[in-house]
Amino acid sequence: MTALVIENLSHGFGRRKALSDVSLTIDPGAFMVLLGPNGAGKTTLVSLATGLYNAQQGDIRIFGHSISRDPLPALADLGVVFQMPTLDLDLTVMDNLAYHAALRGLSRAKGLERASVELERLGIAERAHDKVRALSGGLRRRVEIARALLHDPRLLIVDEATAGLDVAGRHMLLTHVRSLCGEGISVLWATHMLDEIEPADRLAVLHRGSLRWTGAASELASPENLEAAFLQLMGEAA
């Protein structure tokens, strides 16, 4: 079953059209990059796909469940890392994760177990009892990735998670999330950074609310020519 189906999605804010007739699909275990400049509509698409807004037109299905008609099973399979950090800075890492696990319906024992596993995988288990305020931006993002995975989702949506991080922090986060696809998790990775794309990635280029290109990144351009191809798409959309 397809992990994510976005079908004829349109949405606006007042007179401003944020998305216009966008359609895309993500297969199980696939890594799809949603690429676009700031203001392209990426965050609006993420907000609709995660149930924060109700789409004005179109449908979104997660493993066959429509978010508008059947939201509980749809969102149960979804983990999210939003663009804006949402951790409580005055709680410890573990308290943040335990609270989120409880919201997801996990028992305290199960929540603590899952949190420990994900923090270990992300290399920050030793910071579990530190307050989030004491962590760097990169470590906070790792905590948010751990939080998104506590309930074993089958689809992970990540919106501009590496913005503001140094090169090492970006590489670590992206490498870890890519590795999840080997476990069968599907990923939608929203970014404006061309160097986060690999040739084998599925790629969806969004500009001014319209989907300008979809397919394997290697079909659009070789890595050394990707910037020129991207800029050409933006020019065609102007």
Given for the second form:
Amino acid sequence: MTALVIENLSHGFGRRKALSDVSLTIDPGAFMVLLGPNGAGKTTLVSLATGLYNAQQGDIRIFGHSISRDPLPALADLGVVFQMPTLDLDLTVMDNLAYHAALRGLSRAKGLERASVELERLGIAERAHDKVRALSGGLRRRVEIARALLHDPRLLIVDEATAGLDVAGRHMLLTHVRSLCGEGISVLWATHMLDEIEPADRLAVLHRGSLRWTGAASELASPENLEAAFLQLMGEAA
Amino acid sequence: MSMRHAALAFSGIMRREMLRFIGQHGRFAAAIVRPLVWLGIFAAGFRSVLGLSIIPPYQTYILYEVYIVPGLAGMMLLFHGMQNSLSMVYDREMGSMRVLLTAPLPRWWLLGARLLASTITVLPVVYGFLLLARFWEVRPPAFGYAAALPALVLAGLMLGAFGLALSSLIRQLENFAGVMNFVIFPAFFASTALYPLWRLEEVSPVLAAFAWANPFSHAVELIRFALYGQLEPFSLLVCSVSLIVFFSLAVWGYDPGRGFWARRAVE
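What would the structure be for the form predicted in complex with the partner chain, given that what you showed me was the form predicted alone?
Okay, now the whole complex, with that chain kicking things off.
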């Protein structure tokens, strides 16, 4: 079954149209990059896909469950890392993860066990009992990735998680998230950074609320010509 | 929604509320010091100014301190409810609200769990104040402390639901100062927390009518009567209906399809 189906999605705030007639699909285990400049509508799309509010038109289905009509099973399969940091700064890493685990229906013992496993995989197990406030931006992002994976989601949505991180931090995060596809997790990776795209990735280019291009990244351009192709797409839209 | 999942989520929300409340030392201290200042300074000064007749549930003439304590317990719940509202707005601006709202549970449950957890969190502090008030010779009967528990819970839920509904209306943190001035202070001062209704009627019938219609007055009266082992049915009714109305408004406000949240531009 398709991991994520977005059909004819449109949404606006007042008179401003944030998304217009966007359709895309993600297969199980696929890594899809949602590429767009700032203000393209990526965060609106993520907010709608995570059920924060309902789209004015169109539908979003996660493993067959509509996020507006049948939100609970849809959300159960979903892990999210929002663009905006969402950790409680004054709680410890473990308390943050335990809170999320409880919201996801994991027992405390199971939640702590899963948290330990994910923190270990991300190389931050030794910071488990530190307050989040004491962590660097890069480490906080790793905690958010660990948190999004606690309940074993089948679809992971990551919205501009590498913004503001140094090169090593970005590389670490991206490599880890890409490796999740090998475990069967589908990933929607929203970004405006062209160097985060690999030729084999599925690519959806969003600009001013409309999809300008979808397909394999290699079909759009070779890695060295990707920037020019992207700018051309933006230019055509202008 | 399975009952087990719902219960686990509530325990997680409860634990987070406790950790945050205890961790915020300033807020914790203010919660207990604020009513003590009112009791120890304001009430002492007013004691000689304000004469009180015998009014139910009291059976004798009482000191002003005795009159004001239920109102101050109500004030603690009111301020806590507003603080909770503030933290909802803060959570929304800081993003952590998203974690709560993307949990695979109905929103009414998530909001209700947060409301209940927040109310339970403040109860030990209210009881701490009621016990300290014994030093000011405010000594309700022992069973009154037990009888006050459901009254405090209902009043706390009602005032918390009011804060929750407000939080869905406030777009930005900065607007909260306005809410303090135009909502909390009128709710507190135009109520029976500090003066009995008959006193207000003597001064201004309009103010008295406002105090009579003010749900906060009924929260205070519910607590006052309960502390002396009595039930005030009309206050119970007003608090219950107000709770339903405010909570429904909050659920509407946070509804992904209809509420203010849906119309809000992405931050």
